[in-house]
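First, one chain by itself: the form predicted on its own, in structure tokens.
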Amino acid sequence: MLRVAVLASGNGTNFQALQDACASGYVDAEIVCVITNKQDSGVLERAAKAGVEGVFVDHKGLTREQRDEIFLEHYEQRAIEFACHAGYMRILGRPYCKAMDGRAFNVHPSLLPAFAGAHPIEDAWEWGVKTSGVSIHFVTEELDAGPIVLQRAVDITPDDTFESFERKIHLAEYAIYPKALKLFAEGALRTEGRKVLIERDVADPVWAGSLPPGLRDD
């Protein structure tokens, strides 16, 4: 079973989908611990609710060479695997990347290459785009440029709102966020270069198109 940590600074409603894929036996993983900076983050109490241990590395006052240090002292401790970033609003280190290479994903609310960084929602209603989506890639040191594993189209219609279209992207997340760790449990996924092949797809979870179990009662 993969062993894995989440980071995460916010609400942690990605953590949720991840963690009900995990505890549902959907993806055969376990999330050890999640990671935030933040120590009031919502996050937290989603782990504290599913038995996750949560873990706060205050960011204030160490460089990020220190804070990646610090981070995989406590992967090596509890023998994480892998890594799921999902919305931890910080930016890691040259050590961080090299040692997770290829071991851990980032989810980007865009069809990347387009609108990278902090904004992507709210850049691409603004831009006027017809369609935008969720992309999930290998983290690398250059920030939203590792190579995409998958990614979902988000279709803007006229009758949209931004609340509207930004709730279709979080529901893209939940979908394919879980299905990308899974094919990486399954060993399902080969990089060659920036491309990564799928070898053998998986079904997307049982709740892709709504809310995961654990966002319901939200």
Second form
Protein chains: 2
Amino acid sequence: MLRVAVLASGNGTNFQALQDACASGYVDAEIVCVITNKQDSGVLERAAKAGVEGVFVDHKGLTREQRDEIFLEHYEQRAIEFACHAGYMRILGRPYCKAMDGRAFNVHPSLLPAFAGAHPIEDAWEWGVKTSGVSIHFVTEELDAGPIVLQRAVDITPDDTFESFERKIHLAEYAIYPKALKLFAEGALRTEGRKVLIERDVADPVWAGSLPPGLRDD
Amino acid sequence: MLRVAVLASGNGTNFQALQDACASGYVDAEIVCVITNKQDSGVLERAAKAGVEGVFVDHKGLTREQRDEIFLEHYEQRAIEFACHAGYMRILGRPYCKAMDGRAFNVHPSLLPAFAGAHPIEDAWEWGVKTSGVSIHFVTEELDAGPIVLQRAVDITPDDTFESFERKIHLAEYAIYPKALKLFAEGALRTEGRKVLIERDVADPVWAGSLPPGLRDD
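Okay, that's the form predicted on its own, but what's the structure of the form predicted together with a further copy of the same chain?
Whole complex next, starting from this chain.
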């Protein structure tokens, strides 16, 4: 079983989707720990509830490289093979990206390369697009620019508000982030330059289009 | 009935989709003329076959502004109210864009703002996206940046080749360009800043997902 760390700063909804995907057997992987830079983040609560170790890493006063080192030490201590960045709001450095080359995904709530940056949902809405979406990509040094593993389109329909659009974006994340991890865990991905070839496709998780089990009571 | 000119440089497949949409009554508009800068372009043949006037405008030696003026004169002579740019491969100038402000659409084979420019299908493929698509936008001075009227996503699936991807992109064009024109012709669009609000949605043309009638025998 692939040993996975999740890196998150927020409420941990994508951690929950990944955890549900592993716990249900959809993905043959174990989320060994959650690492966060926010002591009061919802993700630590979710991790505790799921019986997953939560690790708080205090960023204060650390350089990017020092942070990188701490993360990599945590990974080494736990024999982590793969990292899922899930709403981790800091930029990682060259040592981290090099060490985790080809072994870390990030989720970005737009169809990259459109709307890279910190506010993709708002930016897409303000630009007036009719179709945006979600991307899962390999983590590379260049922010939001790694090879794309999966994308899913989300349409803005005439009756959408920003809130309903945002909700659809998150549902797309909960569908394709677990799917991307499943593809990796099953060895179904091959990277050629900046293209990720999917050698055998897999089904969506059963909850695709709605909330994964662990988010239904929120 | 809205009096429409189509501007094209190529094979005229999008002209054909628009013409089929008008002829079948799906769009309450008449394509009065096709204007092209290529005397041997397929679009002139298609126009002749459909009984639509074809106009060849020789660009040689003309400045952008002189071209603009010629187009606008042709429009005026024919009481053209709206222009559909459909693979017209030259940049129009400020006088044209100003005169046709809010009265001209362009089709671009990517989900703008991603992959603006001259080779969007190739660029998206090379970048390794998993989802691209098609955009219909108002023509403005800034190239490929006008307010978005409609977009449609096109997925790259594991078995796609560049050619099959390109074919799906074109099918999406044939579906949403007529639909965008129908929305305009029915007064269903309202522009607020760079957002186009669709006040009442309309159905896709019946051929959406496959070829319009005039392209089936190609």
